[in-house]
Structures are given as C-alpha cells and as structure tokens.
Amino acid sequence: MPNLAQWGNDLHSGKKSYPFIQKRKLWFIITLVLVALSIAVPLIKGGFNLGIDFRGGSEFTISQVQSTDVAPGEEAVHAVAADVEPHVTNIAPNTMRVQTDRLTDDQTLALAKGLAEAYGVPTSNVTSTFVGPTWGQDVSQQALIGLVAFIVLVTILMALYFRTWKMSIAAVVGLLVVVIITAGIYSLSDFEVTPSAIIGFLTILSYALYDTVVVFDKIRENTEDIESRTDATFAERVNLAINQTLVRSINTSMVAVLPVASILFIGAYLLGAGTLRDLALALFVGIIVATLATIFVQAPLYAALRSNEKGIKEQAARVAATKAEATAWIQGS
C-alpha cells in the first residue's frame, strides 16, 4: 500500500512533481470537448427537463398512505388522463407527491378521488393546487441576476486581492467552465431542473472559489521572486504550486463530496425525494468538476496569459542559460 503521508511529503517538496502545467494544451482541448458536449446534450435532447416549478402544472399531495409505490399513483393519473405523463415522488414519510400537466377542474377533482381509492386514503388526505410557471421563471432570472452579480464581485475582489487581473480571467473561466459541465451532466441524467438544482448550482461556485483562491495563493507565494531566480522557470514554480497543493484539494473535495454522494443515495433510491436528490446531484457533480478545473483548467490557464510576458519570458531565458552552464560545468569536469 503506498505511504500517502510520504507522497505528500514528496510532492510539496518537488521530489515528485505531475506536469499540470507542461501538459495544459491537452487539458484545453479536452476540457473544450467537455463544454462542447454539455452545451450539445441539452440542444440535442430539446432542453432540459424542467420541474413544474418552471413549466406549470397540477399538483397532488397524499397524506397517510400506508403504500409509498408509485404505481398506483400513475395507474390513477392514466385513468383520468391517458396522454398526460406523471411525476410520482415519496417526498415524505408516508406521503406522496403526484405532479402532472395542467389539468381541468373536472379532471383534477376525479384525480383526487382516484388517488384516494389508489392509495387508499380519504379523499380529504388528498390536496392539490396548480402550480404557474411565474414563480419558476422568477427564480431563473434572480439566480441569472445573482449569478452576473457574483461573477462581476469575484472578478473585482480578485483582481484586488491578487493584484492581478490574469488571476481573475482564469479563475472566471474557471467557474463558467465548472457551471457549463455541471449542467450538461445534469441535463444527460435526466434529472428535473427543480429550485432546489438552482440553489445547488449556486452554491458550487462558492466551493469552487474556495478551491482555486487555495492554490492561487500557493502560486503567489511560490512566484512572487519570479524575476530574482534562476532555479525554475515561472511555468515550475506554478507548477510546483499545484503539486503542493494536490493533497489539500483531494482531501478537502473528500470531505466535501462524500456526505453530499450520501445524500444523494438517500434521496435518489431510499427516499426518492426529489428536493434531496436534486441539490444532491449539482452539488455531487460539481465538487468533482471544481476541483479537477482549479488543477487543470484555472491553474494552467493563468500560467498560459503570463507565458508572453516580457519578464517571464527574459526569466525563463536566464534559468535556460544558467541550467545549460551548469551542465557544461559538470560534463567538463
């Protein structure tokens, strides 16, 4: 079994070094494969499938069954309305959720006496409500805002923070990147886009952040006497950097991620509650997604706007003169 203490120890000490940074044009190109095919899924699959939260529609709630299947509650909605496709869920201890289209009055009042009989129940276990679109798209256009709003700040405070404004380009993309693969996951799993899935949206850019602002901080310890060395290029010292910073980020995404895929277990096969399940999901994906794009997407890309600066470009020809003198040196005596 490999010493993970002693591999660490190696890694921040340069004895074992990943090539983050010398291999970035392939994680570029896999990583626009990546975006590619999230903005392709939902195109090609018609959009995604959005809850009654965002589309509208009928709602029932039954309260006390003694049954949490959810076949007798679909077997009811096809008695009623054949064409119509319905959304069964156990959204709580001994309570069902069935969701549908828009029905009529008459069809909403012979539904509820169906689920009634289907779970049964008295009919006065059974509520429903219509729930309109207005509300869904209310909450698409706050998060929007909020998402602009966030992504503005990050980039002002970063900017200031770092005193650098590459810093904050790569840590946008970055997050764009991790939001774009996140909701072409979650649009291929077919999973409904729910208020909950926003709010879980949301929050992974918080991690994300966290994330890269750890090893951006790395970065600009490890290169901040850049011009003054002759040891390593700027490109190793960022490198150097991640590689320092790689056990950090697997223990801390770990940690992060293992209570989140609980939920998500929880929600999806035992209690088949979609609230849970749903912010499970864009959190669980995104965790993931995060951590691999501070490594070898925000990282690598700020070392790529700096790679033609004309200091970084004079210091990397003097660390090049001063390794090929002491090569010279060795080999002549």
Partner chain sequence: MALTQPVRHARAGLIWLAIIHVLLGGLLAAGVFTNQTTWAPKLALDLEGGTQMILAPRVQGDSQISQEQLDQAVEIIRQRVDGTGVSEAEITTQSGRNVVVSMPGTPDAKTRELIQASANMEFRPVITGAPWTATAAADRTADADIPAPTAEPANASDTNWITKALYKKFEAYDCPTELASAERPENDPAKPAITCDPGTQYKYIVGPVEVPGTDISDASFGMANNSQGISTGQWAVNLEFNSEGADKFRQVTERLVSATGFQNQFAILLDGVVLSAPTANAVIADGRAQITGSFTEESARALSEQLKYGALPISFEIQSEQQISATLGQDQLKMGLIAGIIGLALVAIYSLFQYRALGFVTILSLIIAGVLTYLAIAILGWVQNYRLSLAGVAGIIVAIGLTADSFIVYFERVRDELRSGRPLTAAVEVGWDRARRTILASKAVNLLAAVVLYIVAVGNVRGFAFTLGLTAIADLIVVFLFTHPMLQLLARTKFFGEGHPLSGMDPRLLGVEPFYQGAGKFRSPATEGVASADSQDDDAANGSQRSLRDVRKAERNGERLTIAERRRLQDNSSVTTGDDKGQGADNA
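Here we have the form predicted on its own; I need the corresponding form predicted together with the partner chain.
So it's only the chain below, everything else dropped.
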C-alpha cells in the first residue's frame, strides 16, 4: 500500500512516467491488430452464437429439477410434438433448458406440463418463452438507433464541454474500438447473444465515455496554458495527465468491475444463462477494454490529432529551444 501511494506520488510529480503518448504508434498498431482480430473471429466462426431471440422459437426453463438428465426432456417434447427437434441442456445446477422450434399455444401449454412431470417439479417451476423470429432484430435495430443517437449527442456534449471537436472525435473513435473489441471477445467466449448482452454493450458506451471524460478533463487542465509554456510540449503535458490519472483509472475500473464480476460469477455458476450473466460478461470485458482504450487509444489519438496544429508545433519548437538553452546553461555552470 505505501508503495502504491508512492507510485501514485511519482506519477503525479512526473518522477515516474510511462510513455503513453510517445509510444503511441506502437499502441495504435496493437489496437489495429486487436480490432482486425475482433472482426475476423466472428467471421471465421461463422457469426455470433445468436440466442433464441434472434432465431425465434420456444424455450422452457425448468428450475429445481431432481435430475439433470437430457432424456426425459427430449421424451416430453416428442410426446407433444413428434417432429420437433429439441435441444435440452443443463444450464446451471438444478436447472434445465429446453429449446424447440416455434410451438403452437396449445403445444406450449402441454409441453410445460409434460416437462414438469418429466423432471418431477410442480408446473409453477416451468418458465416458458416464445419468441417471434423478428424480435431479436427489433431489439438490435433499436439498439443501433440508440447507439447512433447516443454517439451524436455525446459528441456534441463533449465538444461543448471541452470546446474542441478533436476530443469528441478521439473519444468516439476510441468508443468504436471498445465496442468492436468487446464484441470480438464476446464472440470468442461463445456466450449467446441475447437482448441482455445488447444492453450490456450499450452500457459499455456510457462507461467508456465516462472514463474518457475524466481523463480528458485532466488533459484539458494540464494543457490549458500550453501556448505560454516553455517547459513541456503538448504531448508531454498530455502524457503527464494520463500518468497523473493512472491511479484513479485503476481504482475506478476496479470498483466498477468488482460488482459486475460478482454478477458474472453468480449469474454464470448459480443461475446459468440469463439476463444477469449475458449482461455481466459484456460489461466485464467492456469496462476493462474501455479503461485501457482511454489510456492507449483515446488520449494518444487526441494528442496525434492536435500534433499537426501550427500553434502546437511552434510551441514544441520553443520548448526544444528552451531545453537546449537550459542544458547549455547547466553544462556551462
């Protein structure tokens, strides 16, 4: 603990400094590779593992079952609809899931009863879901509208708050990187894409930008008087800002990820698939990726976007001159 505080002190004073800006080309290359992989993984795997909400069909969840055998479930389905191919899985301790093609209302009611008998539970322990084939598309279409609306609004909000479009652009580009990489990891995990997962993705947007705003605020503060400075270049001041907020970045992502991890654990091991688990995985990955992206993508990108500005270049030249003079003065003394 004292070491962490000491580390924080050194980062704050600039005694210790990580070259986030200086090595930006390296981070950008790594990011591009990760983005390319995230796009390639779903392509190679043949798309995402889409949940029933996208395929359409009927799903039954039987809780507190006596046995987790697959056979009774399949028999129950065949008894009701002979030509339907059931997928029976054990999704959590004492919980079975049965997925079928779309059943009629009568079949649904009959199967719910049949499954309750097959697994020796009261009918009240059987949950049934019927989903039309367009429902998932509806959800994703709305999510997409939400994504676009949110990005447009937040770009304006940030541009107004920071009084520069370049921060908005850097933030939004970074945001897309976060979404793509998170989607790639999600695809790799083979979790089902459900409406809950999509909520998770939308929440990441909010978190990723929240985190970026905090770091950008420090950058703005550090570079406010950049034109009149002769001791550090714009890039150095941005780098100092990232370093100074590093402890905060670690702490905030830790406290954000801890509750999510607890949902993920409880959701995955005790409840099986469902709202909590899908949401939590997307968030868990997203929060970590978002924190890293702010440091390695968004802030360096902002510095890169401004590095060609006339004022910034001139100031950098002045700093170089002052430093040369100072060195000469030190050597001369």
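Each form is matched to the other, and the largest set of C-alpha atoms that superpose within 1.5 Å is called the rigid core. Residue numbers count along the first chain shown, from 1. Since this is a predicted model, take the numbers as computed values, not measurements.
After superposing the rigid core, the Cα of residue 183 is displaced by less than 2 Å between these two forms.
With a cut-off of 2 Å and the rigid core superposed, residue 203 has a Cα displacement that falls short of the cut-off between these two forms.
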